[in-house]
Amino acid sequence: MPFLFFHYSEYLKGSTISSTVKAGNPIDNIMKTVLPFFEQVNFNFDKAAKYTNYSPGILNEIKICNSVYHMTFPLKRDNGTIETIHAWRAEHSHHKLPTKGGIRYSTLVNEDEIMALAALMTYKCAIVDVPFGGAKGGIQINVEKYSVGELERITRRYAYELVSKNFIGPGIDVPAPDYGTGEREMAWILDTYTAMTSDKLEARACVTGKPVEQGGIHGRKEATGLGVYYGLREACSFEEDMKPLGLSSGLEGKSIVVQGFGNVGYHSAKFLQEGGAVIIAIAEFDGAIYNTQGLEVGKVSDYRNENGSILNFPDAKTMKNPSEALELECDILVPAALENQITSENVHRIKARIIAEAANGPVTPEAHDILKNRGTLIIPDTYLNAGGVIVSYFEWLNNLSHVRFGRVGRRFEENSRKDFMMAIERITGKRLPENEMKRLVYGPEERTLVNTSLEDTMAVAYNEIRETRTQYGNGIDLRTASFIKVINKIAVSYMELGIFP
């Protein structure tokens, strides 16, 4: 069967196919426009298949989407008007259960978008060894058009909804934030659940990304950023890497461009400038702003809060058209937006020697090999942007123990240390000044925990995916070794279920 060839802005206004390429092998076609976003990630993932042997069976198993849920329901406006609202939620593979993946908002949302990025939740929770199959939910509004009131209206029959076709449950389906939610909607959610299901006792692992006050847990709102962060640092230590890219390792001087300033594009660029990176600019939606010397993220950020854009930032040079943000010469590039960002349309113009896709599917598959035979070192999605669901697992894992990180065994910990360090002082003869003390002697709290079990995970999948790399040979780029990984263990997976021999 032939892929299906469509013009991205096209596709999205729902219009006719533009071209057709003839039947063949898929992976030696030549795209000359872009692919619905299923059918990328399905193509990144055909390509890699072809270095696995497992049968077209196992294979077609592993990438289809198992369960689509397409739902309209009404909504009654504050001025009394009624608007039907479309929404989807996809399970995308059983392998493991729950599924889990986030629930956006957003007028590009449709039944494509939401498929290929539970596919990609797949795929990144394997990768990362997080027991979770994957699934995605999205509703398609734009929340800058809806008061509070209308916002949890949609989201308690969005839930309900859910609820109703047993898409939701911790042991079945299990949401999370996305563009355009956050905490608040997590907590809505989680309160119709409550309020719908039997079983009250584990209700709270419906859903992660919730207020700590409600069983969420201290690290989950920057915990995508910072997975970038540890990511790039680990992506950045091989000098062997860096030395054909013209680079020294590690990250310290890197001069790097965000585009997306949201919660994954701000924690991304703070946590790149902690760690020694100059943020030369930042792109949103309405432009961007550019400095060489470089930008102070906080600052930047407190600068937004008070007057509704980054625009216009003292000390830093305007650019009204955002796009243009992505072609300035730099290091690395951190795509933290959406999706269909860098395609054979702007591809040429990219400078940077590091693309480190912080957002889902924002290199297209056309751009990607360009880009490869260039050189540039591409960090894939499946990988990078794994931070949010290593820290929901987290969560739900609280949420099922009903018990925080770190209450279990601190105190005893603290002790310990204490008594070690008092046995020091006695064989010594000296003592150590009392704010020295609590320092060596404090036990770890549920944040510390938290962040250094994400970067001791994206630590070990990185090496895992460079390894993979390694034994196929040079002519294997990241993403396409972290699909051989994410092939090989879902495979194994199915196999130890018994559904394939």
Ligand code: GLU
Given for the second form:
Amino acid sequence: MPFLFFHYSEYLKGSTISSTVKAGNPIDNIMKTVLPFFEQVNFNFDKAAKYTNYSPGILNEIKICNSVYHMTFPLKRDNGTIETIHAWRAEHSHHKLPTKGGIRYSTLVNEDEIMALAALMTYKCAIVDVPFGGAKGGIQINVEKYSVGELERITRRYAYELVSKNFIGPGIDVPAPDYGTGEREMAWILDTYTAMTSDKLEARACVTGKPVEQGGIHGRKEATGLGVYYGLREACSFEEDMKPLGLSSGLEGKSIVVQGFGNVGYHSAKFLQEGGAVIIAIAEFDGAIYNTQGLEVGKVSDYRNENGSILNFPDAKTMKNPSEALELECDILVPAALENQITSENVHRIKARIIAEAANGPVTPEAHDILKNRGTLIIPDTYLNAGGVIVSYFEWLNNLSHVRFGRVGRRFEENSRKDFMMAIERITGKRLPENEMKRLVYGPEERTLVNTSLEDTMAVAYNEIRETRTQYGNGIDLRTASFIKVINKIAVSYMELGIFP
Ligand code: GLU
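Okay, that is the form predicted alone; can I get the form predicted in complex with the named molecule now?
Following is the full complex, with the preceding chain placed first.
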């Protein structure tokens, strides 16, 4: 039973695929010996599976990737030459439909990576009770090398391929943004899908992370970063968990290093800073900036927009080698870039007390074990970066119900509260200051509803994982606890489907 051996080096030896891969990492571009990514995910799964009583058949069914579509198509470049594009979509688990997950554009995209990321989506959705199976897509390109017109042709052709093979649809598989993609790409996909489908009524729910004007939801863009903040805030609120790390409870004053300053890294840093943490370093692919007194995240972003890079940001020390930023003395390290960032090679130099996995798979299983033995608290990706898909779920619901959250009832709620407050004022003969009154009667609009629901979901899920860790004893870390939780949840839904009577 392969799921019963857990020593990572044994697992590495037993790996069927070449174990030396180019780390998925523009930040630290060296060859590293790591397990293929999908095997890493399965290794973590297997570790947790030994704490459950499910048969190997069920466990294997949960683990396996249900469908993978590798497509190649030609791109006519602006200069007239023809180039072959490689792209994938993997639907990891059909135990719930539709399947859901982002589309990434990167030269490092390959089938193994997409399958691993699709699996992580399944587990992520289960952890936060979002009723989707996991999926992921990717196109193997360097976005910097293509014009906007070329990117549009690539994206539309990719969407066309997905439609043709029934790999997209509101009830089938619903893509979203990921590394290298955003609202613009989602709008192209929506348009291509809508043109090709006869079901125009539901078409908008074929993709999430769209521009708000085209059926997107307020708060989706910042959702993953905001979720990282809510998750970390919850984790740091437990005094008994912080004490062994030599830290006080709460985020206030905690020193943080953020790796990656894309959508997730930027928003994580922004919300963490607003929440009282001190962002002492930000690392990007071309270098890092560092100031122990704290960096102004908004100003760093403005500087990058003007100069094309965060390097040489005034009031900060620039580090040429971005990997060194990971090794700085800090309370929390937030890897928010790609997988395989903390490996057996650099783990001994990592000093952070908490590692907050805003990216998918940033810590290899081997590095994880070393960190765990050292007492580092790792808040796992399957939980911490789920904010994006949580809000995608709300967007999908909006699109299917054809009404924005808060549209119906908002004014009524506000008026009722106003009547109530005015009655209190009449009875007491006292008047509330105007801004206080405004705050108390406020009927929430979409962004508020989205953000508070995200906050609630992240807090509830963290407490569930933490309780599982307690239930299974001291040896269990949060990653294993989260996998135990998802295995239980998914196994039950397979049984509900009657697949395993
Ligand atoms: N790409 C994001 C993730 O990895 C979002 C997925 C989604 O919203 O479907 O979680």
